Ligand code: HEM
Amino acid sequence: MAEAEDRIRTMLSNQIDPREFDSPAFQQDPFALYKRLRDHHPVYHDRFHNRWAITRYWDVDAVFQSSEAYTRGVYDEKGSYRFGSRHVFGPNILEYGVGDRHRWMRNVIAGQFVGQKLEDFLPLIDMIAREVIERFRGDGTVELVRQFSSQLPIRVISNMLGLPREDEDRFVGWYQALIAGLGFGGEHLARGLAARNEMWEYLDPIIAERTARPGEDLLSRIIGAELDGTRMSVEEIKGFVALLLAAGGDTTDKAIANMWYHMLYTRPDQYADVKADPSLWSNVFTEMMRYDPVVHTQFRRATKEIELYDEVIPKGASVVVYLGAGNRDERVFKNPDVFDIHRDDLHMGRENRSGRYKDGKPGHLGFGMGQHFCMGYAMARQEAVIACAHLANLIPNPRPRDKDHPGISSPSIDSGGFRSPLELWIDFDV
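Answer block, the chain by itself, in the form predicted on its own:
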């Protein structure tokens, strides 16, 4: 009898209440729930949110690798839905999700953020990082999120696009409204749509001018890019600009803030190593993307019945893959709950879409893999590493202003965005 009661208690203690996913505790620290899911419910049927959750590293990897069994697409490309009509960015590659139009748009733009084309933009990143730092360099204190990490990526992207430098503050404001519009709050969506429409009105004459007289900027390249003799529509061009400013900017913004949070609060001992060898900022980026990545989830839809463990995911079911959970899988990484830029069980170099590396080590899951591998992965890495290295070099003896810090958290459910500190105050010598 006692043994049966123990089994029942164990079973009940390992049950998941799906409302936990919506709790403030999960927003702040999801990792305890991730572990319970990995250990006891690696494929979890969340009946409350009508979805299935996958949390182990190699299972997440398998979802990314199998575009035949899992699709990102929601609407039929040839169906009645007018793409862009319900998205704050307008028609964009994320909403197309799958199919010929998605592949075409991806092929048009993918080459702009790698190789020599990315190298051409590195001096611009260097210049703008220094400019933003100079604004507060003499103050002896900086709120890193508001004054640096949220400023730099948008200013870089707007300059890559060849937009007027005197309007950079407007782009930062539009970016903030667009990101908030990705959440579930109606007022945030309304402000996001208003910002989008204002930005589109601003872009119309610029797109017309670059169409007639293209330059070497990224906007001209997007306008002029062709595949099989076809170019993007004006609406798709504007949707891509919104995507670059918001989604691309927000991930890099949060990455920079997260890297500095770990260096100052969780591993100040390893910050000494980074100061001695600035090339280690690349390791800081990689380990941040494993330990607590900016993006924790991606969503898919099952295209057929999928048997996994003792469960059957039905055809058409919504599937959430938890990158943040897979990255802490004890079956893959040693001491996964320790932030360590010197770990020897993680691929520390540049990412690729296959997720397979010559050193035989697993990579982080933060950029996804396969067909939907993040197009801006190389840009995000370069920008974050360059920005952090400049900041460390230009502000002497940086240290946290506050002894205690609430840490990295997800945003409130009504406003969009990714995981990062809300504020990060740093004091430094002048």
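Now show me the form predicted together with the ligand; what you just gave was the form predicted on its own.
Only one chain is given; partner chains and other molecules are left out.
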């Protein structure tokens, strides 16, 4: 009798109430719910949000890799939807599933954020990092999110686009409004749209000028790219720029904050290792992308009926992949809830879209995989590593100020799952 009661109690405690996804507890710490999902509901039909949740590592991997069975395209390319009309950035690559248009858009910027092109930009990244640090170096204290991480990547990407350096502060303001507009509705969306319109107006004469006199910059490349003899419309060009400012800025910015949070707040012992061997910043980046990635969710739609475990995902159903949950799958990683830059069961080097590596180890899922694999993966890693190494060099003896820091959280489920500390105060010697 007692045994049966125990079984029922365990069964009930493993049930999921879909409202948990909206709770403050989940925003603060989603990992306990992720584990219950992985262990007891690897394919969870969330009737409240009308979607199916996938949480185990190899299942997340399979969704990313099977773009035929799970499409990202929300709109029918041949239908009446005007691309960009419902998106805060305007028309942009994120609205497309796979197909000619998506492949072409990738090709336009492919090669710009990797290899020699990226190498050519390293001195600039270096210089901007130093400039930003110089502003607070004499203060003995810094709020890392506001004064450092949110300042750096946006300046780098706007330089790559060839936008005027003197206007960088305006881009920082615009991209912050765009991101808030992307994640939240209501007044945030209104502010995001206002920022976008202001930025679009600002871009008009620059686009006209680069159309007439193209340069070597990324904006000129986007303007000049052709598919079947046609170029992007001015709206599409502006949508691409808005996306790159946000994708290139916000994610990398939060990655840097997450790395410092772990180094100073949860693993000061491993910070000592990194100080002794700065090449380990690369491991800090990789382990952060596994343990506490900036992006936790991506959305797809089933293009056909899919049987998985005991469930049947119907054709057309909305599917949410929790890459943040896959990264903590104990079926793949030993002690997944420990942040460890020396782990030997994670591929530590550069990522790729297949996620298959010669060392036979699984990679993190933080950049997605497959056809939509992040295009800025190499740049994000370089930027984060360079920025962190400079900061560690230039602020002696950094110390966390908040003894009760609330940790890494996401402000709301609508934030697209972006997770990072809201503030990170660090004191240091001058």
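Definition used throughout: the rigid core is the maximal C-alpha set that superposes within 1.5 Å between two forms. Positions refer to the first chain, counted from 1. Being a predicted model, the structure only gives us computed values, none of them experimental.
A movement of the C-alpha atom of M348 falling short of 2 angstroms is seen between the two forms when the two forms are aligned on their rigid core. When two forms of a protein are overlaid on their rigid core, residues whose CA moves 2 Å or more are considered shifted, and G73 is not one of them between the two forms. Shown in the overlay between the two forms, fitted on the rigid core, is a CA shift at V98 of 2 Å or greater.
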